[in-house]
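The chain below stands alone, shown as C-alpha cells; this is the form predicted alone.
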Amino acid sequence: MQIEKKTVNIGFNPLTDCAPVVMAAMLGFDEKHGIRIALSRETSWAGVRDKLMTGELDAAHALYGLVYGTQLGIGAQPRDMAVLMNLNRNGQAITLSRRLAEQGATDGASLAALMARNVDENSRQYVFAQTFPTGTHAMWLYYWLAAHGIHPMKDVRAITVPPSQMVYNLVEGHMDGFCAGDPWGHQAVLDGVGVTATTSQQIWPDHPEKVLGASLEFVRAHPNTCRALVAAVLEAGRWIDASDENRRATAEIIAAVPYINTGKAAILPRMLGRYDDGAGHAWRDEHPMCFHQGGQANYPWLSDGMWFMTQFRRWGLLKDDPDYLAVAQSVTQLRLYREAAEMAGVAVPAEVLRSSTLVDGHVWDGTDPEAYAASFPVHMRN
C-alpha cells in the first residue's frame, strides 16, 4: 500500500478524549502503519474547523456535530466532510455552579424548580455554556434542559466557550453552568466551584462523542494515508482500554503541558469510571469513557451521525429535514473504516444502525429520523 502522505497533521483540543490520537503517536502505532502523526494542540473547536478547511490540519480529534454542521453549512460555508471513525463514547458532563448548588440546584429537576421560583421572585437570565454551536456538548445541554422542561432557546441564554476556559468563566460568574468534556467538569468539582448535575452517559448511555474528522477532499486525495491513520488510532484505543494500568499510563502522558496541561488527578478518576459529583454523591459508573469496546466504540454508525442532524432540525439550526440517510452515507467513510479495521484486526458490526433509549424515554434507532425530530414537545421547528 503506497502511503500518499507520510506525515499527517492532526489537531486536538485539550480534553481527556484526545487520548487515542496522542497515544497512537506516543506508542508508535503510527510508525507501525507507515505514517508519522504530527500533533497540533488547538484552542477552540472553531479553530479546528477552520484549519481543516484551509488544509493546515489533515485530520482532527473533532466533535461529531462539528463535522455534520460544516457539511450542512450551519454557521459557515458548506464543505464536504468525512467521519473516519469514532474515537470514544461517554465521558462528558453538565456542571452547575456552586452558587446554584447552594440554592438547591444540583440536578435537572431541582434546576427547573429553582428557575420556576425565580421567575416569580426576580427575573434574571440564566447562562449556560457549550463548546460549539452544533457540537455534541450543545446537543447534550439542550437535550437535558428540554427533558426537564427548560427551553434551551427561550428560558436560558446559551454561549460558546472553549472547553479549557470553562472553569475560569464559571469562577468569574460569567455563566451558571456548562457542558464540556472531561477533565473540565471534574476540575470544577476539584476546585470546589461546581457540581456535576449529570454525565452525558446518563443522557444517552454509550453515546457517540468525538470522531476522527477530515475534509472529504483530503480523504479522496489520501485514502491510504487515512487507512493507516485509522488503523493506528484503532490500535491505540484498544491499548488504552485493555487495562486500568494502561489508562493510568495514558492519564500521566496526556496530563502533560503539550496536551491537556492539568493535574493527573483531574483526569484519572473518571478515566477509571470513578465519579464524585461534588454534592455528596460518589459512584462507579457503568458507562465510563471508553475508547474501543471491542471496536463497538469506534465503529461510525450511520444512526449516530443522523441523530445529530435530528437535533439540528429540532432546534431550528436546519429549516428543513435533510435526506438524513444520504448525508450520513456521504460523510461516514464506512468502506475505508472497514478496510482499516481489518488492518488493525478489529471486528466490524454488520449493521449500520443501532438502537438507544435516551434520558427522556425517547428511543432512537435511525429508522424514521423525520418523525423523531418532530416528536419532541420542546423544540424550535418551523
Second form
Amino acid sequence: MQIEKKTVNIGFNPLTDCAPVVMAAMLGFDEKHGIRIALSRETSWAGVRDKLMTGELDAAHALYGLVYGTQLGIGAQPRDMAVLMNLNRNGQAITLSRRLAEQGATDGASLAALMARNVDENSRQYVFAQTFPTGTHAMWLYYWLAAHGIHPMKDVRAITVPPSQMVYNLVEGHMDGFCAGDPWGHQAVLDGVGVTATTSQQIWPDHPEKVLGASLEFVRAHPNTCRALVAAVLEAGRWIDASDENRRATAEIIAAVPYINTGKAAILPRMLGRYDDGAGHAWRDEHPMCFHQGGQANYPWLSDGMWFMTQFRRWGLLKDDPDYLAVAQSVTQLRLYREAAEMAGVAVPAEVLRSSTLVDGHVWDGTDPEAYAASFPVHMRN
Amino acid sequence: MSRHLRIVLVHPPHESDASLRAAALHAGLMEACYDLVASLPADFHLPEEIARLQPDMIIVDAESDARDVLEHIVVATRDERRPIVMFTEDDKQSSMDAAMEAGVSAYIVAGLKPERIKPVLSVALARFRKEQKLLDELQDTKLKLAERKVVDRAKGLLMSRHGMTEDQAYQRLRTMAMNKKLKLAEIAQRILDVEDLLG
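Starting from the form predicted alone above, please write out the structure of the form predicted together with the partner chain.
Now the complete complex, all chains and molecules, led by this one.
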C-alpha cells in the first residue's frame, strides 16, 4: 500500500480527549502503520477549521459539531468535510459557580427553581459559556438547560469562551456557569470555585464527543494515509482504555507543557472515573470518558452525526431541514473506517444507527431526524 | 462608499496591543487613512462591543484562542456578515489563496510591512464584497424561482378550475394583482391559500 503523505500534520486543542492522537504518536502506532504524526497544538476551534481548509493541518482532534457546521456553511462558507472516526465518548461537564451553589443551585432542577424565584426581582441575566457556537459543549449546555425548562437563548445569555479561560472567568464573576471538556470542570472543583451540576454523560450516556476531522479533499487525495492514521489512533485508544495503569501513564504525558499544560491532578481522577462534584458528592462514574469500548466508541455512527444537525435545526442555526441521512453519509467515511479498523484488528458494528435515551426522556435512534428535530417544546425554530 | 473604512482590532486578552506586529498594523492603517475605531481585548465583552461599534471589518490574531469568541459573532450575525482579516504565521501563498477563496477570512502574514497593509486589506474587502454580491444574487434567484413556482401553481389552478388558457390565467392574475396593488406572487399565494382553506 502506497502511503501518499508520510508526515501527517494533526492539530489538537489542549483537552483531556486529545489523548488518542497524542498517544498514537507517543507510542509509535503511527510508525507501525507507516506514517509519522506531527502534532500541532492549537488554541482555538475556528483556527483548527481554518487550517484544515488551507491545508496547514491534514486532520485534527475536532468538535463533532464543528465538522457538520462547516459542511453546512454555518458561520463560514460551506466546505465538504470528513469525519474519519470518533475519538472518545463522555467526559465533559457543566459547572455552576460557587455563588450559585451557595444560593442553592447545584443541579438542573435547583437552577431552574432559583431562576424562577429571581425572575422579577432582578434583571441580571444569567450568563453561561460554551466553547464554540456549533460545538458539542454548546449543544450539551442548550440541551440540559432546555430539559429543565430554561430557554438557552431567551432565559440566559450564552457566550463563547475558550476552554482554558473558563475557570478564570468563573472566578472573576463574568459568568454563572460553563460547559467544557475536562480537565476544566474538575479544575473548577479543585480550585473551589465551582460545582459540577451535571456531567455530559448524565445528559446522554455514551454520547459522541470529539472526532478525527479532515477536509473531504484531503481524504480523497490521501486515502491510504488516512487509513493508516485511523488505524494508528484506534490502536492508541485501545491502549489507553486497556488498564488504569495505561490511563495513568496517559494522564502523565498529556498533562505536560506541550500538550494540556496543567497539573496531572486535574486530569487523572475523572479519566479513572472518579468524580467529585465539589458539593459533597463523590462517585464512581459508570460512563467516564472512554476512548475505545471494543471499537463501539470509535465507530462513526451515522446517527451520532445526524444528531448534531437535529440540534442545529432546533436552535435555528439551520433555517431548513437538511437531508440528514445524505449529509451524514457524505461526511462520515464509513468504508475507510472499516478498512482501517480491519488493519488494527478492531471489531466494526454491522448497523449504522444506534438508539439512546437522553436526559429528558427523548429517544434518539436516527430513524426520523426531521420529526425528532421538531419534537422539542423548547426551541428556536423559525 | 467615500467614508473611511471603520476597523476594529482585536488583541489577545491580558496582553497589550503594543506588540511589534500590532505597531506595524497601526502604522499601516494610519497611512491608509482607515478609521481604527477601537482596539479591543478578545474577552467575553467582545460580541457586545462589536454589536455596538458595527465596524466594516475586524482584524484579529489568528493564533489567538479568542478566535472562537469571534466565531460566535460570525454565527450570531450571519445575516449581516462582515469580513474578518487574520494574522497568521503561515506565509505560504497557497494557504492564503485557499483561505480567501473559501471566503472564510483573509490572512495577513505576520511581519508584514506597514505599506503593504492597505493593498492587502483592500483586496480582502473587495473579495468579501464580491462574495456578498454573489450570495445576494443567489438569494434573489432562489426567491424568484420560488415565486415563479407559486404563480405557476395558481395559473394551473385557474386553468383546471375555470377552464382558462394559460394566457387567460396569467392575465387574470396580473389584473387582480394590479387592482389590489399586490405582487403577482402574493396574489397567486392568496389564491392557493383560499384553495387550501376551501378545498
